[in-house]
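The form predicted on its own is given below as one chain in structure tokens.
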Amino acid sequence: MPAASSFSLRRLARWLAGDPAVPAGPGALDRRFLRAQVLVRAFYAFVLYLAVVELPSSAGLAQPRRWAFLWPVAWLDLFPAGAQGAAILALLGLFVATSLAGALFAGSRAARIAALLGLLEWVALRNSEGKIGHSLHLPVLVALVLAFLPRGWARDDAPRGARLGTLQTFAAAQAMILLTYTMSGFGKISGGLWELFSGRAHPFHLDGFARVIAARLLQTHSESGPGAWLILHPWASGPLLPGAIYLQAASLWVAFRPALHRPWGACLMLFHLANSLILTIHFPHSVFLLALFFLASPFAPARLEWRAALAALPLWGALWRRIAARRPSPAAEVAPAA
């Protein structure tokens, strides 16, 4: 039975990995490892930047107000109302200190865990005002995964096991990022199917996205020039929502297709840009993390191979591979007569 299970897992791993997009030539492991090292350190520098940039606006949270503390900061309820402001300022100081420790001592697991806890506390505080925003969840999830980097990953002379473990942890962080998009996409699919079969307006209708834009702008009392134009021209907005749902729902597949890391990451960044311009929904931190983990992915090919990328596409890749298989190869073409 264990042998059969092992065989099944190996087949699953081969199916997920597909055809290797980056040939494993001499020194490939070292190059990928060194790039992953730099990118991990860049992530902790980003967390420190986040702490410093957000500190002035976050300091205003120390003013008296009504709170609905989430579980990571529920301990603030132990302080009387008059002392909560000082406790919140201490929390903000802790966030800056742990972020600095993570950036300076990223090779230490204790420092990475401290950076994770400081980030978690700050994000929980920001979301304890009665409304939860999702734009800061992704850095917390990435910090959680990177806390499991192997011992010695930051050393230039790290042994082969530590190098492989570093790349595996980095790949797990990429998968975690893409999983959040897939969950969002499948949530939209399930909600859209329920609306479709219950006879309501649904996202797969021609004017589905126009209705979403109108509802969002009315709800937030916002103005959007591109959004107003798309409401008046549903023929242009209609395909955008199903396309965005496909982009999100299929994202986890891309974690196992290095040929798609850069183009898919760029498309997700454009997705956030479109949401910002049309729906006034801003996810700047996610845009940075997509650039860091996918545009600079250590597993992506050095040059964009568009044929390999098309062949690796979820669902549509099978169609492209069938079309490509029917095209005659140059070697099979008959030479012209002399």
The other form holds:
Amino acid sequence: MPAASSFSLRRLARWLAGDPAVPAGPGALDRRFLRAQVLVRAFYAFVLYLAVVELPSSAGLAQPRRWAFLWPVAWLDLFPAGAQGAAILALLGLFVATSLAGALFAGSRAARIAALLGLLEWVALRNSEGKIGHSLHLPVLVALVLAFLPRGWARDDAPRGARLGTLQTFAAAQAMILLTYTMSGFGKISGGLWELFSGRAHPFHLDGFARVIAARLLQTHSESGPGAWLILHPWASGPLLPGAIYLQAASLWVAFRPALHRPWGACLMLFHLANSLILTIHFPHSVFLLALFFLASPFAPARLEWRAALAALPLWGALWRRIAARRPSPAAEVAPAA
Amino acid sequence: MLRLRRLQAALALVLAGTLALGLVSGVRGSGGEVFPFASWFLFSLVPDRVTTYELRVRQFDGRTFDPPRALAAVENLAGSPRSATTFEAVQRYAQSVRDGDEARQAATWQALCARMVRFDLLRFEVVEQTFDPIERFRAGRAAERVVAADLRARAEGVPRPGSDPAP
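Structure of the form predicted in complex with the partner chain, given the form predicted on its own:
Following is the full complex, with the preceding chain placed first.
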């Protein structure tokens, strides 16, 4: 059964990767493994930073208020109203303690699972006020994947099997991050197609994004200079939404195309920055995770090769490869005629 | 090798599970998320004609507003007046008022109060607005309908129309 499943997984991975990957070269496994080790430790340091930096505002959650507890923190309902504040403070203490354990003992699976549970509890509490926001989901999902790191991954002299397992787990964490964008992209595509065929305003129309911006700014009584300008100039805002949909929907393919890790990560960071400026929607933790897992990706080539990156683009890459095949290569231009 | 294959299978299962539970969250819609597996269907629809509700404050403790002012524009009343969470809380309360559902009114009012500072007396109206977002943004045009004209609330208890509730 494992052999059959890994065979079909390999086929799926090959399909997602598109053209055969460029050989990694000698010493690549060790180099990549060492970088992945550092990045995983950086992730747990980030969780600890999150616990410490958010502690003052989180402590305010212990004040009496109306809760709609999500399932991971439903146990807080067992406490009488008077004792709930103390229970919430205990939960916050647990989050700090488990994230510290994760940062200190990331090599231990028990510590990583504890960090995952602490983070899950805290994020659930933050989203238990009647509306679920999504800016903190990504660290939880990444922590879930990293709980699977193989035994011995943190050792400098880890055996080859542990090194391969570490890189596969790291790649799965990358895929997890990109999967969330792909789901969002396909949500917009299916919603957009339904709107298109039912004669409503849709994302592929020139004023589609202007409508999204206007509704958001009106809804939250927010002000945004770039947002207001884009509402008044649909020719400028119109292409942004289909562009963002492509960027999001195609993200999962990029997990399997290392040539695109850095540029795609940068584009997704830019996407969040634009959302922040235009729509006043902030996903700062996602920006950090994109920097960690993609700008510093252990699988990305040392230097950005833009021809390879263009050829690896989902959908458009095939077109670029055709164009590139028709043009003489620079090497052929300088080679003397035989 | 067997361990690696098992690890691969487990990781693939986690990714597939995230996708599957995310889709379940999407099908269940607002309020039905299988946390933390979101559908990520954020801004999946482009607003065409939008209907939203606004709480317009006439009186907040000693301060009177004429014309009534939107909750988000009243200083020191809501903790985060411009947050999407406050907006959602206002929508849920206003819809329960529109539907005349007393049980839902009590629950949604409590949820909304949790986002406001304590007050002695609050007088407000609930207004339904229907608009095209771009037209409203550019020219301020919106069709309005007053759902409840003069609701009065003390710190405790559900708002009632008419005379000031007893302290």
